[in-house]
Structures are given as C-alpha cells and as structure tokens.
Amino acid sequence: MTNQTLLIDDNAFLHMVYYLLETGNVILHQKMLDVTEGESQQVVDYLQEFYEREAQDYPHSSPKFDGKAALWAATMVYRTSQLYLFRDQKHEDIPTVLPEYEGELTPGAVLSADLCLRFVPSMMMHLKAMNSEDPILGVLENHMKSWHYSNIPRLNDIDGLEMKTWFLSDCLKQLYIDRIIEHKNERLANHSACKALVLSSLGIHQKSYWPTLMIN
C-alpha cells in the first residue's frame, strides 16, 4: 500500500477518488469543503499511480500522464457527487462549480481525466432519473462532449465530434475502438474516422461478437 492510500482517512476528496477507482463507488462524509493544495496533490499522485498501473496494460506506447487534466475530472466528478446528495448552489451557479477544463485536449489529458471521467455517464442517468431537467445535466452534457471517449457508453450525437487531435496517439486510437466495440456504439463504429479501425478490430470475429453491426 502506497503513503497516498495510507492518508485517505485524512483526505475526504482522496477518500472518494481511492474508492471510485477501485470499487466503483462513491463515498462521500459531509457537504462540499475547500480542498488544500496538499489534498489536491495527494490525489494527482495517487491518479498518476493507478495510470501508470493501468496503462502496463494499454496497447502500443501510452501518453505521458496529465496531472492537471485528472485533478481536473476527479474534481468534477467529487464535485458532481456532492451536488447529488448536498445541493445548496443555484442553479445559475453550477456552471462555476462545474467548469470546463482550461487546458489543452491531448491523448494524455485525455487518458488521465478518463480515470474519473469514465464514471460520469452513469452519474448522469441517476440525475436524470431523479431529475429529467436537472441543470447539472446541461453542464454535464456540455463537457462531455469534448471528453467523448469517457461517453461512449452513451454517446448518441456524434455530429461534429472531433477526432483528429485524439487519434494522433496509437494508444488512444485504440482504446477508443476497442471501447466503441465493447460498448457495442453503432452510430460510433459508422463514423468516418472508425469505420475502417472497427472493421479491422473485429475482423472474423465481427460475426460472432456483434452480429448486429451495420457498417453504412
């Protein structure tokens, strides 16, 4: 066990990304509170950690680990957690809550916010369960369309996606097919930027694994 994951107990924000990541579930112990410096670094090196333990298993060389891009999502999601159960903010404030991310959208950013981000597509289907017209869904939606490889699961308008900058990475090109073809995204695996890779990715087992797949 690592020195970060001996100091959850003293780290409400840490306590929740150490039991996202390795659990799947959220603990949370109190309303939002200002997180130090020192907290904040103790979760970038614990999401540094577990990248680096997860990408041992990434195909071809993976991206250099961003630490400000995964503080920025694990932010998100703590923050996203706390309006759920402990909502105070007005509506007109989420978006400061809630904000974009400032820095610049490469593979490595975006594997590294995917640690946490990944988690937001079912955090959004209890919101909207709880709430069709919750305004967090409107913020949510709006960042996670920048952040498509953690939305793939329920990603339905692929107009205008941009693919370019993320395909420029081996690694990140293939884990985005392979995460297209596990979560069976038709409309993905038809774009023009897929096609090809879904086909070549399922070669003769297209059949077998997704029968239902049409390639227009």
The other form holds:
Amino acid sequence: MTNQTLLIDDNAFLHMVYYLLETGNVILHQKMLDVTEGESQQVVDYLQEFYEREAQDYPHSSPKFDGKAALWAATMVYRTSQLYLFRDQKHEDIPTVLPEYEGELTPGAVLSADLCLRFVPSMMMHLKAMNSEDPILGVLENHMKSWHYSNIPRLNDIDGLEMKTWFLSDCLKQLYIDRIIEHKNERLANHSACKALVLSSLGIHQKSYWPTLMIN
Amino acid sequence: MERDASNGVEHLIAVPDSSLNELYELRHWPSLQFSQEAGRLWIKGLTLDQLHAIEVKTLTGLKVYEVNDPFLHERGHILPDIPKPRLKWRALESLLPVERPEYNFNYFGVEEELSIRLQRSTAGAPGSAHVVLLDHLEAYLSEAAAIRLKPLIWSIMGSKALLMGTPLLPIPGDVYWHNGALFLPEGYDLELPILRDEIRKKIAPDGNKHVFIHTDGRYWLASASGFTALSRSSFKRSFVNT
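Output block for the form predicted together with its partner chain, input the form predicted on its own:
Let us now look at the entire complex, which starts with that chain.
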C-alpha cells in the first residue's frame, strides 16, 4: 500500500476514489479539477486491484474486470462530489458533465462500475437533502435506471428492468439476489425474474433470514 | 380446565410466617401467588379442591377467608371479620426456592470416573455446530447465497471444518446442538441432563473451550478462539499456500 500512498498525494482523483472505497467517506472539492490520462490510469489500476480483492468473495467465477466501465463510474462519482459545493456550469450543461456510458452493460461492466456506483444512492440522498430540485438528481436517476444493480437499496420502480443478459452470468445473478436480500427490497424480490431465485437462496430458513418477506 | 365451583367467590388463605416451611407441600401447584403482610403469609389462586386438600387443611394456624371487597369474611361467617389488606402478589415459587445439592465428586473413589452416557432424545435445540469435510464446504461455498454464510463462523480441524451458528448449511456432516454447557450430537441428550454443568466443569473448567460429546460418550475439545467469519475469501485465504 505504500506505493499507493505515494501516488495518492499528487492525484486528487485517486485520492477521492481511494478514500471512498476504503472508508466510505467522500472528499469534496471546491472546483472542477482536470484529470490527466496518467491519473486516470492510476485510478483504473487501483480499481482493478480492489475488484480482484473483492472478487475473492464473489460466488461462481467472477467476470473479468472492465476498466472502461470502472473508470466511467469513478469519474461520475468524482464529478458528482465536486458538484456538491461548487458549480459554474449551467443547468443545461449538467448532462455533459455527467455523460451516459458508451458501451455495453456486460456483467463485467456492471460489477466493475459498481465499485463506485454503489455509493451513488447515498450521494443522491445527501444531494436531495440539500436541494430536492437539483438537476443532477434527474441525471443520476437516469443513469441508475440502467445500472440498477448498484441501485437496489433504493430501487422502487421495477417496471421494465433489464436483467436477462446479466443473469446469464451465475456470478452476477447470485450477487444481485444477495443484494436484494441484504437490503430487503421486497418489491424486487417479487419481480418475476428474481422471485424463485430469492426463495431458493433463502431455502427452508426463510423465516430466520428474512422474517417479514411476503412473496405474492 | 376445571370449572370454578366456588360461584365466583375468591378465597384467600392466611398462615403465620412460622408456617412457611409447611408451604413446600403446596409448591408444585401451579399459579399460586403469595404476599407477606404483618407477620402473615397470604396465598391466593387455590381451586376449591385444593382448598379442601389435606395439605391445606393441615397447615398450622390456617385461616380461610372469602373475599367480599373491601372486607374479608372468615369462612362460614356472615359478617365481615377484617378489612382486606393491601397485598402485593408474587409467584409462590419465588418464596420457596429449591436448591439443587452440589455434585459431590468426593463421593466417588479416586479412580472412579463420571461416565458420560447419551440416549436418543427428541429434546434439544436446533443444531448450532457442524463438522463438515473441507471439500464439501468448498463446493457449497462457491455457489452459496451470501445470507447463508452470514450467521456462521468457522475454523479448520485437519481435513474437516467446524462451523458454528444457526441456521447451519445444507451440506452433509455431523450436527451438534448446545445444551447450555456441552455440544451433543443431534438427536441425542445426556442420559442424566442434570449433570451437564458438572461434566463440563470436569472436562474443561475454563470457559475458552467448546466440549463436543460423541454418541459413544467420548469427547473432544475445540478452542473457542480461533474462529473467523465464514466467507469465500476467508476460505480461499486459508489454503493459499497448500
């Protein structure tokens, strides 16, 4: 980790992502900071190392790390953290600051992006508390609709969720179900694609793992 | 349930404090309550049958009262005898504690031992310890739902793993339940369950060991420290260099 610490000092992007992943705390910045390609690469390297560490706990065989998706998600979280305090962008420009992901949402991409995206639901909660009309919220909401694995804790609207291709990966399928159970998202547990999987994960001890669950 | 034949009349009995020991005869009757007041012991909750039982009738200094708020009539009296005292009720068992005598180890000769014998039993709590083959555990872990691993801790014992917690995993292995002092095979209990604390004290006087009993009465110990939360990564880390 000493190597990492040295790098962190002069790479604000890495600094922010590192503290977010290791401690769950966000470092806020007063202005938009440019990120060089080298700095981005350091972040990707760090995320890959983190992914491989975490994948030790994944069920089945974990999909390959997707650097592009991971970097996109890290950038998104980094920029969102900057927009907390300071904004010289116009409202219309927000979508360009937080652009859509260009690429396919493969299981590898979903899990790699999740390293950072999993913090977005709570970031949105804080943004909402400051200003519930903030245009960022709509943009983030839109992104999270596609990346709903990272949004399971607050996912309410389950119509039209696309998970068929994700569930082709046994690993992501089980992780998705695990997260439903962990956050006790009852509505999602009743989704036709998840219902049977949730029940088989809980097995005969459903009452002790999730006593309040009602499956229709 | 027995019908209340007393026409709803509540009875209280009172005995002087000195008759306390005689009340042990009544201890096994359920739902009796007592109160202490001015040198007398009051008891309520007796059924009509119990009121006429020999155990009650022979109490020294007994007085039987019918309650007619706010007075008490002595049984058979038409006029009230005394105002009803203000009483706080408690379960009779708490007044009359029962102590189990200390197990007298000296009673046996020096060479003699306390033998452990098990018998089949349907009593017992759900299994909370599980000895499984590492191969089975590995195969199960690779696909398991996270929620199943969460309540469990584990430790390695040679080619086997010892899992502890509830609920256990649905894999083959030896399941043990905990009777408060010892881990016993599922479906078995001590022939004399009352000896569990003495057996534990004799085998492992200090608390940092778990005691497991085989069906044939032999036992083995597992150190209570050295367990770690069960997860895929902790399993993998345990075998990195083997």
